[in-house]
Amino acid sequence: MDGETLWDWGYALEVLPQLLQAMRITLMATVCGMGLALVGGLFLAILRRSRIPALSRAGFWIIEFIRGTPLLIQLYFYFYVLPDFGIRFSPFATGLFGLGLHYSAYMAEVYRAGIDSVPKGQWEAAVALNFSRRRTFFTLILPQAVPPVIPAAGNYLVAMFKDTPLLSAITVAELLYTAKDDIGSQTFRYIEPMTLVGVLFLAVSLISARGIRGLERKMELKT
């Protein structure tokens, strides 16, 4: 086969706008999912550090269970099993929940490392000032623990972005689903849309990675 048969630039330019539209869904799922992961991860980190043994053990096992099972299986469970129990969400909402919960387990460990890096003297100073434990944590410890974990959170953001194609398994019309099911299945041409998907993912990942490295350098200068 010659090059014109393998690759059609006209067809590639024709489907590119549809793929860019799907890219918006992919980016939205990534940003919103990361927002859920940041909040959920902090909650799990606090639960894991609880002075109540039952809560601390519960936090530990929740984190280990989520981290120990594949994201794809979790998505299938939320989308296909939970409806049998009367819990049903749209594909996009299910995908957001799945991404957010999965990465919250990883963010919990990131938060825990940041909290553990705060000198113990900070806790002792708060006790000397008669601060409550809650006030100590949210006004003294957490502001010091969060900045060092921002680069790691950025890395997980990129990882989540690259995991969004898994949402196609639950019919979310993100980038891969659009290329494979909306475009490829209708025209039976896959080389152009799938190649463009790879290029778009690579471009966003490289830009994000560069931004994260810049952020890391800024954090190093501040410390």
Given for the second form:
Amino acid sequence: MDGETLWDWGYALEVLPQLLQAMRITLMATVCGMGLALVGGLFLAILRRSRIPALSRAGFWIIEFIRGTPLLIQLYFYFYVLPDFGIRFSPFATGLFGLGLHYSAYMAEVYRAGIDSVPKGQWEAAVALNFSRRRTFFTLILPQAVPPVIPAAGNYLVAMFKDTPLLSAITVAELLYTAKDDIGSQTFRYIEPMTLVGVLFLAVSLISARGIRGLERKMELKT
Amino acid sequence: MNNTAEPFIQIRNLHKSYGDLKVLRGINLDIPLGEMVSVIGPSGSGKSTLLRVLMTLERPERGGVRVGGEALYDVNAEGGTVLPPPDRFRALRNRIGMVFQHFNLFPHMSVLRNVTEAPVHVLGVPREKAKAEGLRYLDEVGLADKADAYPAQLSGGQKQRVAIARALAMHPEIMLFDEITSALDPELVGGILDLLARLGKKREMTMLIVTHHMRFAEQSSDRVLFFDDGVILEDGKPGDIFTQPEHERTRNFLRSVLEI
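What would the structure be for the form predicted in complex with the partner chain, given that what you showed me was the form predicted alone?
Expanding to the full complex; the earlier chain stays at the top.
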């Protein structure tokens, strides 16, 4: 290898397949993490709205606690501290849980904004027609609450995608970990793998931003 | 229901305030089954609040309401309002329907779905039967051809017709109309008022109509209530209230609204 070259195309092409392989882990963590966050966020949003003060307060503190502490520390905690209490999962499962729970707290706020944007008259019509609270929430309010917050949720999706390198800290072999520990530390050439990682992140971010805009437009047309 | 001597709706000493603002200050009212009552009065006089309390959208602080012999709001020894157990509350609420000023249609559902959703999920009517019935109600309000449209595609008048059909589909014994023409363009008001008058003539429901249309109140209702500052100041036949009101306040109000 020519140590004087700043950028070695041959080397870059050589490591690309390995990085694309790792990209699959990154994308899987993002998609599954977002799935968890969509469900967990809704659960926290509902908890927050509970008529039982203790539950609503619990929801508030869970959200504040998660949003108020760094994701990296949360990941370390789940990975290094919980096993002391006998709770142990694979790095990937731990990472998914950490990402999902962290973004659940943000998604809960997104849901809340959406729910608050539904006019009061919709709740009143639901009372006048004697719908149960559960049906009112899930079939009348939620379908109206979600479309306006799709852009916000989409931003969190991209943000979560860009947070996946934190999983490298708990040894998940995603993009950054692969570039740094699997490739870079073997060859001591970091410029190609790290640049490629950046380019891959940028490409996926740009594509998903486009996708979200398209979805947004489709939702607008429907109403 | 077994007590035939009791009026269908019985309201006793009903009080409701928002903070320091007393909106209802002791409403007493008996309404027999099937009566069509117009409620008039200046804005802020408590007309809409009474309807909202009857629909259980607001909770009164004092006083009671009985509907068909059952307590919607009970009263304790001190006169304070007591809510009945939730299941009875919900059962009673099934007998009351309401149409709102701003329609409050469900924008993500088709017109027919707006009308059938509650019968299917609240009353347990089979979906096919609810659809057939829903189409009949849409036909009754003149919108059978809009069953598959979405609320956003309708005019204000059409939206309000859908809202009326939606409320009718629940077979309420009592129907509350809260300024249902106030958000409409002037040329659409007449059609809605005609529809109201037609519903009233059928005598299938007891109707309470909060309205600013004095001619409608005079010509179409059995009885007119004049609200002023949280109390019913005048209560009588439309002919009497509009030609020879007892109170100076009523005369002033009628003069001011009829001049415009």
